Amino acid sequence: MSGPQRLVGKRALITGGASGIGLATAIRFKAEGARVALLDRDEDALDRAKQALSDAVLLPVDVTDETQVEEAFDSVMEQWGGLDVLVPNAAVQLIGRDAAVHELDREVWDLTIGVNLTGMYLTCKYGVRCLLASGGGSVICTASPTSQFGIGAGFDAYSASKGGVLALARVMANDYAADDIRVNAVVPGVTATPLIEGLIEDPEAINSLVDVIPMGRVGTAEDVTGVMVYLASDDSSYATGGVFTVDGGLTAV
């Protein structure tokens, strides 16, 4: 990558960082100089991100686990001594499974909110615990247009999880801005992931998303990150409990 880079002595920790947003992120960050460590369920995942990222320190966890989660970053403040950067970004959605309310099943909505806020939680709950004793650092939270408007119809779990990522970074912001903690969101709009499979799979699927997104197109997870590196470094010093959109101008119209 030319030019400066920005990260040089960040010691960045990503949950669900094997694939997506995650992994191109870690990619990214790498690449402007940090250290980074991925937290992910999916070994075979993580097996593959070895391949991008050899000199990572790879962990599989649970994020609804809190014994798992607390001994991660156990190992992580072992290894480096501090921390610097978290990205709670770990989620799910399930496609085909997650319903409008009267036909939700307890089972999805549980599941649902476990991953993707409960999850978040608990990342956080010992990830602030890190950058407190390393003073100070970043929280750069994974939220969604699902969090601030109700256009995923249809979603009303993954929709509903989203939201409280938002509220929770927003207070987090309030909490830790005298401890020098950054806390933001970052709102992807509809980006090629794993994580949408089954609607990029669906041509009418995607072509009525591609439709409402004013740029024409579904995003890519490289376009995500330049907003994560921003966030990640000293240049946000005075950035704290933002909402940076990432959505082709999806949420703009």
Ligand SMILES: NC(=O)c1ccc[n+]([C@@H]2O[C@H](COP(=O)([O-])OP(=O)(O)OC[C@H]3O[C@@H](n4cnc5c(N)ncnc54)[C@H](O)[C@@H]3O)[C@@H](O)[C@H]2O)c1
Given for the second form:
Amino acid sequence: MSGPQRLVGKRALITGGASGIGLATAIRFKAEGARVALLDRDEDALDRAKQALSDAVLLPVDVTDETQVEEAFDSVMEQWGGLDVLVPNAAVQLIGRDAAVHELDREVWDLTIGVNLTGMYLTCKYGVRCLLASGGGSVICTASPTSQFGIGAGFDAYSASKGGVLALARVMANDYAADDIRVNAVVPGVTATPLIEGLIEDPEAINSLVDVIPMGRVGTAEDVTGVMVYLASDDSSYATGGVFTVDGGLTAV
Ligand SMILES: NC(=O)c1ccc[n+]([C@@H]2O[C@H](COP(=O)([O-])OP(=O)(O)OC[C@H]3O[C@@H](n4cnc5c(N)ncnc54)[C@H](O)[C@@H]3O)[C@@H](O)[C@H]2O)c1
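One more: the block was the form predicted on its own; return the form predicted together with the named molecule.
Next comes the full complex, and the chain you just saw is listed first.
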């Protein structure tokens, strides 16, 4: 695939890069001329991703493990000598286990917050150090409509984790503005990826979701990649602390 090549010379690391939105973003970044590193805990999915991205740096890492995260960024810096774009995107949504708070198991809470929020913090902790050492860059945090609105009834742990992601993205925009590091949040709507397989395979659940999406369809991972390219590129040179929604109108109504 050849594109307009808006990311030539950019070095990008994407967590949760072996599946769904992360993988689609990596494929699009590569088509736009970037070098990509995929960080994911799913080694089989990383192997499959290698078929589409033969020259990608593959990092089999759990984002909740600080030592592994630190070593992954060290290895990327050794191979590339710098980093320009960071996409902290790995997350879990424990469909069938996440629940309204009075029925929510502590274990499900800890697991969800651990990956989605603590994992985001650890990725940013070491990733931002690389951007600082490289003279600036762009951080693109994958948030969710549940970051801003209480529309994920029964997904209390997931919603709380994603609220934290958005708050972290905004304060980081302030922290690092003077260092030429821009930090923005992308808010995908209901997007057909393995994350929500459990919902997509349930006709009643998916139909009731589609009913409230003005565009009348679920999104694809590819739908989200255009805004990712914009935020990774120099076209977004004055955009920081922003929330970029790609949800078919879900949260507009
Ligand atoms: N799909 C949706 O409807 C939707 C909606 C809003 C926001 N999002 C967000 O988009 C992002 C990408 O989700 P997706 O839909 O592509 O899901 P996905 O399940 O296809 O991809 C998530 C990836 O994260 C990886 N991952 C999970 N835990 C990890 C860990 N501890 N360490 C390293 N990697 C780990 C998984 O192995 C997987 O490859 C997530 O932040 C998600 O919350 C998705």
